[in-house]
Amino acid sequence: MINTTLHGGDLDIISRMYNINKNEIINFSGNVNPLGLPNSIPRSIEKNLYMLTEYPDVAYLSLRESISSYTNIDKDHIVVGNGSTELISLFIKAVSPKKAVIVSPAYSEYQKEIELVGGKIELFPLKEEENFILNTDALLSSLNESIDMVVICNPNNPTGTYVDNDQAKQILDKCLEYNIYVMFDETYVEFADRERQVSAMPLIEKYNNLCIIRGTSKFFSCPGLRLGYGACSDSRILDYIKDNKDPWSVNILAQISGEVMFKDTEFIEKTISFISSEREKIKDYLKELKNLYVFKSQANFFLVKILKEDLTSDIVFEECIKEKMLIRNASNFPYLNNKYIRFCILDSENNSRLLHKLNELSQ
């Protein structure tokens, strides 16, 4: 059978194993905002093209004072990357912990970066029977002082679960008695319902345990731009990351849009507005369906559990890349199996074209 683990990141392998045109791929499993691009991005680029003759500033400190408006955080702390991934890699060599912990399931970056350092893994699992949310209690309980570092996604890809800032805290408490460092990644975080303070960015002042990693793909539609960012309090992280990145790893025209993007507050409210009136809709569908299981979700994505006993998720994504609908086959991440999907949403015409084909699969 083809790998049907392959994902949205992989659209031009997909395109060759199916014969599909690239473009003609309906891509619910790239968790990428459906309104695409800001207007403010291409204006600015098209505005700012001379500067491609120029080296970016080293020190990205118009970027730097874009992000800490949008944050509410002092720019000394933010730091920027070459995608969410480089800073993950580099917040991991700067605390290049011997043991750490990861909430699981969960993006497999995390234990390659920590495995690069020598550093070995635990997986705290988040649990069905619990619906993927986190049981701060049990993680608490298993933290001791041979651990130097807890990772985790918030919201959670691939569950869409989440912690509030009450619980951070807790963590973060907890985790500087044993002098262990907390890196929660937030890609997915601003698509989630202010109300349910899911961000710890409040706590970067507060917290110098704390390291906070935030993309720019998914939120703000542009993954081929490679913009990443991250704040920490703690001046030697801080420092190790100044001194061991590339300095010229954010490139001109990504530099050029996140002067922008962050203060494109149009964009950000209609995105804000839509994933969560599409999230309640599918939510809403799919809790109707009997063989079908969906979990809460505070993400722009859902995971589904399904209930039939002959259908697979391997079924699933095969009979939905037949009609050019990619979703996330979830079987290789730790702790589901062959009978767990992840889809995004997208606008709403194609959203309500993939749940269609799964009420008659799961029928």
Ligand SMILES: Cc1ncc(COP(=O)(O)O)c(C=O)c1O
The other form holds:
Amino acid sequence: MINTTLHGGDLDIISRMYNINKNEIINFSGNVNPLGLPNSIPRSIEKNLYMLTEYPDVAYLSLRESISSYTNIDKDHIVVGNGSTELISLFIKAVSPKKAVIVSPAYSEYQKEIELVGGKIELFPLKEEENFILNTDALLSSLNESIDMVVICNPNNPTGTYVDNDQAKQILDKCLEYNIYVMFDETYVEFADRERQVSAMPLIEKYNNLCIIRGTSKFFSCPGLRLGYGACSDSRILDYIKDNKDPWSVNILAQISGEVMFKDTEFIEKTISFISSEREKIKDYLKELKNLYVFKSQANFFLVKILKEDLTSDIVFEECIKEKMLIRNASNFPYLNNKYIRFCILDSENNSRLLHKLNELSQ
Ligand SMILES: Cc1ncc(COP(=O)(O)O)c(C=O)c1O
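Condition change, the form predicted on its own to the form predicted in complex with the named molecule:
After this comes the whole thing, all chains and molecules, with the earlier chain placed first.
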């Protein structure tokens, strides 16, 4: 069924397919922060629009300084790109793994990019019976010198589960023994409760086999801007990226925005507290429904398993889109099937609408 191949960003396709005005679609599939753009972005773009007559700074110095203050990482260990998508591609090309392990089910781009460089892929399964939480010991004992790269999405899309800093250290130490690069995709990391220490960013200077990818599309609610960044302390990888990246792939509006968004503490704090409280409410509601099983999430979305016998993710998708609510049919992720859906946290009113619909469908 076609809805399984759709991404959260494919609103135009959905709009044409289901004959719904794009602006009326309530997008539970895109994983974008419902608070909308931080005010600092349009304010700064308006003031600096004249800069469209100029090229961006090819070294993106001020942008990297801004990211450096936000992440506490040396600016020389930061690279910027056209969304996290460009950086996923560049880091994978830089490592060019002959064999890579992807902790899975996960975002599909890693597999595509590894295949593009001719790499062989081994999926390491997150198990449903372990609530899709990474079994670090099992991963460690599966590693050997034939592997060049391990990819972990953290928190993971689509499961919402995460590895903390201690687990990350164990993985990095073991990988150092075998000369394995570890790529953490932290696109959703700022949504996680801080005390859980999900981000591996503090480990960047210590481990030169670590690279971290981050985006701004989800947390800062600006997927159209196309701004992402990466961190790594291995000069070989950084030099490869410098030599192979298209110059100016971050446009000047993204550059200007990046120089202000990371300093917008009001927006950042508001987002963290809203997502955290809404995440609790949604989890508590779903826990009471006997025909749905919700997996614990530290992201801004939930993976839900449908337990009702004759209800599938295709049916739930179709029933929701009839009411202009677009959820992610998660059946095409590896290890998942037509019993899984994913949806993100939107504003409270829309969240309640979706929850009531899910309740009704699962009765
Ligand atoms: C885990 C993950 N990484 C990367 C991306 C791509 O994001 P960006 O817009 O920053 O390229 C997505 C988009 O859905 C994602 O879910």
